[in-house]
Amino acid sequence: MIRVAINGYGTIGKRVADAAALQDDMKVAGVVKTRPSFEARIAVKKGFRLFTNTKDNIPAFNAVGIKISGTLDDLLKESDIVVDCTPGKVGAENKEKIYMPRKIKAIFQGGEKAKTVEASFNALCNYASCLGKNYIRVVSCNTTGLCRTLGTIDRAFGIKKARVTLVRRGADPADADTGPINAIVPDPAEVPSHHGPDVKTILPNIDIITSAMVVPTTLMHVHSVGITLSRPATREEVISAFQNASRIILVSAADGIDSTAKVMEYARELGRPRSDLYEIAIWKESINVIGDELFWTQAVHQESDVVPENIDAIRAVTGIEKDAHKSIAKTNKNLGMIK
């Protein structure tokens, strides 16, 4: 049973502490909130033991009656692995100031750099290579997405090159700070945009170029997908490839799943926790292939597809599943994933 500290008790940080929990070969040691909030009573609820950062923000939960089992060192002689989910940067700091003096395994989030840890992580692509590392990160929602489709076709296909628009959401649901609120806006404005990159460090012989936009919604990103194929293709062999591949769906317009906000109302329709989509979501009449390029058109739900790859990285790094199609199909279980 793995003892797993979670640190950062926000957006991806609590959807990570209840799919661990889920799982039978996991504990959740103990959360970690910086201050009081409706998340951290939620937390305690839950039946999470909940922890501090600094004992300088002790007494602020205890002014309003939030219990505190701790701080995050307290928490960290606990556990055998720790999830860091706190804001970008600021795991690269973790790492140094916290974890590498403790000598405890750590996982991180895309918003931290390549360069901080020894691997990228996505459980499809890179599992293997992944094994018995103290630090590797999961890849942002965007490029977790990119390497699950982009990955089944590779290996069904060949990819000789990759050309994708990322339409990205302004903000999350739960954001009210953040916009734009008319506007289109490149993001970044220079092309290639950073996304390409960070696929090829899971994928690193994809030639890919990407271009990004933020646009004023806060359900989900879309990718507008093009390749060029390194082997003829038809599209019900493409079709077959992702209808046979893990953590990808199709959805089809044709049942009036024709939007973000349709397929979110389809994750609502699932029952899951917090509506959460963890699978990427493909339009089935997008895809196409003329001559020897593919085109399709797919939808992430940024809250949650990293979720399952934690939980997968967890096992991977601690080595209590060294094969990763045994510890993707228990997680999916779990989840409740629909394949």
Second form
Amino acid sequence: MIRVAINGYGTIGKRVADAAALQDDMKVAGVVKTRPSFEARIAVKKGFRLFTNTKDNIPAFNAVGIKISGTLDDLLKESDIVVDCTPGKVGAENKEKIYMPRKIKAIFQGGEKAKTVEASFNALCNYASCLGKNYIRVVSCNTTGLCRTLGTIDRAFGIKKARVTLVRRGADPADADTGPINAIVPDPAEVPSHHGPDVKTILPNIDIITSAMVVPTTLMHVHSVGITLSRPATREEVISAFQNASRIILVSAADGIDSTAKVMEYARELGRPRSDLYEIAIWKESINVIGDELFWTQAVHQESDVVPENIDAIRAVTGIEKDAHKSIAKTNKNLGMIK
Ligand code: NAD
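Show the form predicted in complex with nicotinamide-adenine-dinucleotide, please, the one above being the form predicted alone.
Whole complex next, starting from this chain.
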């Protein structure tokens, strides 16, 4: 059993902790929170050992009666790997100051720069090249979504070029401080956006240019994708490639799933924890081939698509499973995913 520490117990950290607890080849050694909160209380109730990042924070937990098992330092002594789910840039500091001196392997998230790590990770695209590495990062929710679908099409037909517009959610559901609430914000205003180069950390050979905007929703990101294909393909062949790919599902407006709100409702109907949708949802009606150009529209549940990737990243880095497909299948089964 690989002992996994989760440092940072927010949107991503709490989901990765629950997902790791469901696997039969790893166990959660403990989770780290900086401050006491209802989430800290529930973590303890769930049976996770709760730690805090520094000794100075322990009295705050004691004062409100939340059982604390020690500091991050104590936890790392009892762990084989740490999944760092702290806010962007904190992970890079943790790597230098904490993980490297203690010689513990670490997985970071998309808020960290690619240069912080030895490799960026997406299970379907580059599991094998991350085997045994010490420091990798699971790419962001948007990049994960694009790598899954672009990777599938590139492997099946070849991509000459990809042009993508990202419509990004303004904030996560629990985030009351972030907007916009009454505007569509080109973000970044510059074109191309940074998302294309981030995809190239996983799929270096794809010619991709992206632009992005932020809209007032908390539910999902939506990507409008346009591809020039290297080899001819029919619409039916593209649909079949997506149907056969793991962690991608086809949804249909004709079936009532005509918005991101309905995609999330679908996840609720599936009985997913927190109504998470780990898979990337592509609207079947949007898939179209015109000449050598292919189009589709996809939705990304930003809070959860990276969760199965973190589980596979743990297996890749520790080497407990060398075969990407076996790890992906195991993770999918344990998380109750469709495929
Ligand atoms: P979050 O703010 O919800 O959670 C971060 C947690 O880390 C908070 O509980 C915070 O108190 C804690 N924290 C802060 N400093 C800490 C420290 N020094 N030590 C330990 N804990 C500390 O953030 P999040 O949305 O979970 O994002 C985490 C990472 O995942 C970021 O790199 C982000 O870019 C990436 N990510 C976020 C999303 C998303 O949609 N939320 C999607 C994919 C990737």
